[in-house]
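The chain below stands alone and is given in structure tokens; this is the form predicted alone.
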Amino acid sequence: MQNLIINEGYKKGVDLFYGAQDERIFTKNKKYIDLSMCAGSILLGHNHKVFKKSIAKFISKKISNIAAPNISAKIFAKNIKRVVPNSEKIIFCNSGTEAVIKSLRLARAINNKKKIALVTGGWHGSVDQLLYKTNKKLKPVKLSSGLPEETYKNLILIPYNNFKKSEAILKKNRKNISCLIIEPIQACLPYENVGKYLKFLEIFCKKNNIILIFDEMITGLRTNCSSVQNYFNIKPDLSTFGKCFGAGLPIGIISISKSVTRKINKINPKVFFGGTFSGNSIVTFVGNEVLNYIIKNKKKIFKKINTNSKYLQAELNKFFVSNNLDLKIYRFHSMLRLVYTKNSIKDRASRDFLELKKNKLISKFKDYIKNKNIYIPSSGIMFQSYSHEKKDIDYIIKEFKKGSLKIFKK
């Protein structure tokens, strides 16, 4: 978690990144293989030719940024619906955090209830209502100072991928819950075997007039040119997207389903969605140009990205097992995470508990990897891009093997 006042990247003695190209980012003296890809938002690679051409095209057309409804936003919204078919309406925002804030506002306006059911382990940006983690008793614990008391009172936590406890808590509070928000595939543990749990939440929410919100900020578009909801055939009421859809530029998106659109048309609530740069011309123009390229080339793009990711996971996990190392790589498509235990885990709480005593070793390992010119973000979430080549993956595997033996072998 970043320092509340000063971003950790600006602390004295910390190298600052100033540029990037393809799969690498640069400091003043070094080039790193980037496993962050701008927190997962860059799918093709840094400064990809399509991104640069779209910027040049935007300038040549003399479009400029317009704080008003514009044709670029209309075209982009229509295109997004091609890859997220559950979308009836699209609302553009300035960021993922803003999209989440406005989706919560819309949910309350529709059913006039206050409580929010938050599935544990997810991350929904810098949103006051959701800046909490859980303790052992599933009670909210603040992640920040300055949170209003009412946010705590209106929050109900349910455990990720735990049918029995989730159902019991939801049944007890169902009359007062406005919405349930979940990061369906969590970056803290990109664990694929959650389809049945997501379907359970969909059915429960539909039966009990609870707005189901999928936060697919990371998985949107990155999941085979579509989404987790499409992958598991789930139809949430509202969805939030961003990251890859912005092609490296800041964006937030709210997708509204047909059923919720009908409710909105019926009750006609007055909900504010405005923002100076919401749906601005440059982001929607560039985003649409890059999206068109991804749609046109999706087979080769996602075959390469997913193949590289699967190969990295398989080779390292095989090595960890053969050397009896207490480590494991988890993966969902091109999102990966090294977890510092081989024990079976299914949520963030169990991961954190088993990693707790290894903090010093984990820090040493991360330092080792960085010294080998591989950049892993402080969050620990690793992403592949279309610009990562097989030789990059082989080098990452080699250094992860050497580092893990050096630091974790007993």
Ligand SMILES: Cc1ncc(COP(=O)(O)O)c(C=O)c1O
The other form holds:
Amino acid sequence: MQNLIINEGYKKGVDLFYGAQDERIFTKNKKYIDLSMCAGSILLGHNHKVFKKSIAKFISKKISNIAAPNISAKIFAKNIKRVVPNSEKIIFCNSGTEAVIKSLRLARAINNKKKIALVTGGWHGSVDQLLYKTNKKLKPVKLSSGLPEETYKNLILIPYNNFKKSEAILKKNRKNISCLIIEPIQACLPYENVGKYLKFLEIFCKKNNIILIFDEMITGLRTNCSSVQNYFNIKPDLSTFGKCFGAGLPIGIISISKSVTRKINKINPKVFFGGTFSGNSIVTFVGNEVLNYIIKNKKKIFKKINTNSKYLQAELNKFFVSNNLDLKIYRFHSMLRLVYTKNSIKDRASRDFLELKKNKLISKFKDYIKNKNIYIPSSGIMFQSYSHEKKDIDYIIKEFKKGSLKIFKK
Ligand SMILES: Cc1ncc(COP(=O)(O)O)c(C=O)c1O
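Follow the form predicted alone with the form predicted in complex with the named molecule, if you could.
Below is the entire complex, every chain and molecule, led by the chain shown above.
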């Protein structure tokens, strides 16, 4: 229970991080190649020159934070719409969690229905209504104590990328479902046919007055300066973003589609969105400066991070196959995860089941990699940034090869 309450990093004796530059993070004693990049929030690298300049500009222009509608938020919202063309309205929040909570609230206000359909395998932050995983029978299993009973009662689980089962469950419950929320791409899962699955959800939701929410906290901006919805040409009703848009500062964003905006304008629901730091000037100003740079340089930025990621994946998978190791790297653009089995996995539950058997070896491997000064976050999701160089990737490949042979070769 302790780990659930207090961050693991604060256990006694842990070498705490104090800073970072480019692709490295530092503790007092060590420098690591960072494969977390602030849980996928930093696309350019730590303390990138554009980030530093924008902070200096913020100070020299005496912008400060004003808890009132401000010009920085307005400009940033306009710019976000350039990379999320389906967006008509933007609501700023302070975290991804807050954006998800408020989008669930907005959905309920629009159609006045109770139930939430949650597609399994994703993560949506510290949201009471969604802090569940699934068991084999698709029943919700709590991920935290302290969750109110109604959250369990109102939750319907839909198996990710499983057309037949998803359709059957949705049909049975469609009249009561307010919204369906999905993390459209999950780093650790294969995504063949996901485009078709997402299209099916879009059509089903539209037909049945269900608000479709894409949680693109990770994939927003990281997907070639755009999003998964653009990549697959889907128009979700609401989308939640954050991470890269904040350039390493805390942010959450709700994007409301054109069609839902029209609906809202008709029914005019009273939905509370406010907060002291919602749309604050520091995050929106810095986020906008960094976003401008990313848009301007998108070709070279995404070419580099995607090429490095592809190379890392290809080299390691080739090695795992030729050495008959039961491992496989999955990747979507610049996010990767080592899955500790080469067996086919169709969803998160099947991955967890196969990995569970190897827990001890996995933790040995993670220790090995950390000892080689490579930092992988506990989720196992590895993010590339524009600051990672080919030599870093070669070093990671070398150590992953050595470590996997040492620990997993039978
Ligand atoms: C897909 C997704 N949704 C929501 C969240 C929650 O965002 P935050 O940690 O900013 O509250 C996360 C965070 O990792 C996420 O990956």
